[in-house]
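There is one chain below, alone, in structure tokens, taken in the form predicted on its own.
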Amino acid sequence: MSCLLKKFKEYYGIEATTSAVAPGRLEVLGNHTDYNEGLVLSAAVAQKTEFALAPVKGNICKIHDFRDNSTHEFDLNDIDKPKGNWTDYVIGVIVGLKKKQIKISAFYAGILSDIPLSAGMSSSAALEVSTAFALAKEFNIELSKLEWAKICQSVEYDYLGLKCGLLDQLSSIYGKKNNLIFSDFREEKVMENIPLNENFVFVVANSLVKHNLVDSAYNQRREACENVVNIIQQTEKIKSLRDVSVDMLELYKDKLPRFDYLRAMHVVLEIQNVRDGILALKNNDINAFGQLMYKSHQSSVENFENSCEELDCLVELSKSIPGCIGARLSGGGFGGVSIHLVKKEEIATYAERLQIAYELQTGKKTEIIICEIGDGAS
């Protein structure tokens, strides 16, 4: 019996009838490309969220988070508007099902997670997906993996108003141990799983700068990308930034607002980084892959402006500490985590030296998380 199932029985006095787990994810290459019909390399991590439930009578659902011992209740007849707390990620899944004419009955639930919150490892998607998989099992709901991913995305896109892409949910569902996930967001599907050199592992350095993407510049960045497409579309046959090359973007530079041009350049370069990254991995050129991570971060700094001083410091320090071959911010940015591709035998030394150097340079602490690449939701 898992730790959560024991805690569930102790707390509610009844046994959970269903439980599901879903991992967090790391975006490895392809920053902000998903909502531009682009390409992304991501990874599901070993850190995960577990969701357990038992059906109850009536309309009141109760959820207890065993990490911080917070409890929230909601009425299934009153879920049209967000409640303003973490249960929105659970309620949003129910709302998404409701739109498909799929009804569920009341339940008691418990969650347990070791994914850091607000750190760019997508704790929100892991909660959505673990909720979805538990509801699917308990209430015999048969949908494809892609349909579940889209329902979970709708939690943030429609219910909470964050115009996010599908990356987090696909990564959480389609993860494969020791493999990166190559997703094409024009096709809206996972193309293949690509093995990562087993001698390397991702070290996550959390800047501990909290971001709340709903209130951040995320939606502004998306609007800038859409604006560039609208302007270029007046004379070129394109659907999205996926169809724009660096040369084409340069051609329209004078017709575009400066910041919109820079935002679009980041996305165009990132789509090419993913193509180059896949080639490097297939050629077993891990050093070339690491250099693409550095290149990606530089574009985040110069073009997309979604980095911050703390992340820049962590990435810069990685270049002077033995063992690391590439580093960049991961996820939405504006804080959160940097990811460092490090030789396995040097992990402990690297992590310690990075922490010490970062504190000496900034006076701040960083949280280090060793991220093995894990399987997807089940």
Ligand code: GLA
The other form holds:
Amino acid sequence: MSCLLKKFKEYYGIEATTSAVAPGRLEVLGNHTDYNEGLVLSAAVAQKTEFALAPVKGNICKIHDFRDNSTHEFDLNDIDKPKGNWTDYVIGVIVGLKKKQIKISAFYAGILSDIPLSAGMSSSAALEVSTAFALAKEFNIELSKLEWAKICQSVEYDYLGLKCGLLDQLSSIYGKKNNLIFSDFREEKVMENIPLNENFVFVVANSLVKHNLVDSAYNQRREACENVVNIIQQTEKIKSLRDVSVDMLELYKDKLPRFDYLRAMHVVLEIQNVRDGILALKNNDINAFGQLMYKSHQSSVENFENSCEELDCLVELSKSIPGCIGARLSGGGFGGVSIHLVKKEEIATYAERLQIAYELQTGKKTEIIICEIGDGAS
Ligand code: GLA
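Let me have the form predicted together with the named molecule next, following on from the form predicted on its own.
Full complex below, order starting with the chain above.
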């Protein structure tokens, strides 16, 4: 019996009937390209969220978080508005099902997770997807993986108002052990699993910066991208930034608001970085791959402005500590995590040196997480 199932029984006095797990993810290359019909290389991590449940009579659901022993209750007849706490990621899935005329009955649930919260490793997507997979099993709901990914995305997009793309949910569902997954968001599918050189590991350094305007900054970036598409569309046949090249952007530079031009440039460059990254991996040129990670971060700094001092410091330090071949911010940005691709045999010394150097330079602490690449939800 898993640790969660045991805790569930102790806490509720009944056995859980279903459980599911879903991992967090790392965005490896392709920053903010998903909602622009772009390309992304990502990976599911071994860190995951487990969700267990048992059906109960009535309309009241209970969820217990075994990390901090907090419990929340909600009435299935009163879920249209978010509650303002983490249970919204669970409730939002039920709301998404309701929109598809799929009804579920009440349950008691328990969760356990080792994904750092709000750090940029998609703890929220992991909670949505583990909820979705557990509900699917318990209530015999037959939907495709893509439909589930979209229901989970709608939790953020419709229920909570963060206009995110499909990356986090797709990665948590389709992740493949020891592989990066290459996704095309025009096709809305994973095109290929690409093995990562086994001598390298992703080390995550959490800046521990939580920007409280993340959601509005994120939505503004998305609007800037859409604005560029609207302007170029007046004269060119394009559907999204996926259809725009650097040359085309340069041609329209004078017609575009300066910041919108820069945001779009980041996305266009990132889509190309993913293409180049795949080639580098296939040629086993891991150093070239590392350089693309640095290039990506530089564009976040100069063009997309979704980095922060702390992330820049972590990425800069990585260049002077032996063992690392590339680093960048990962995920939405404005704080959160940086990822560092490090030689396996050097991870312990690398992590220690990075922590010490970062504290010396900033007076602040960073949290280090070694990320094995794991499988998707089950
Ligand atoms: C967040 C969003 C994703 C994606 C990334 C940036 O994680 O949820 O959809 O846009 O930021 O690539």
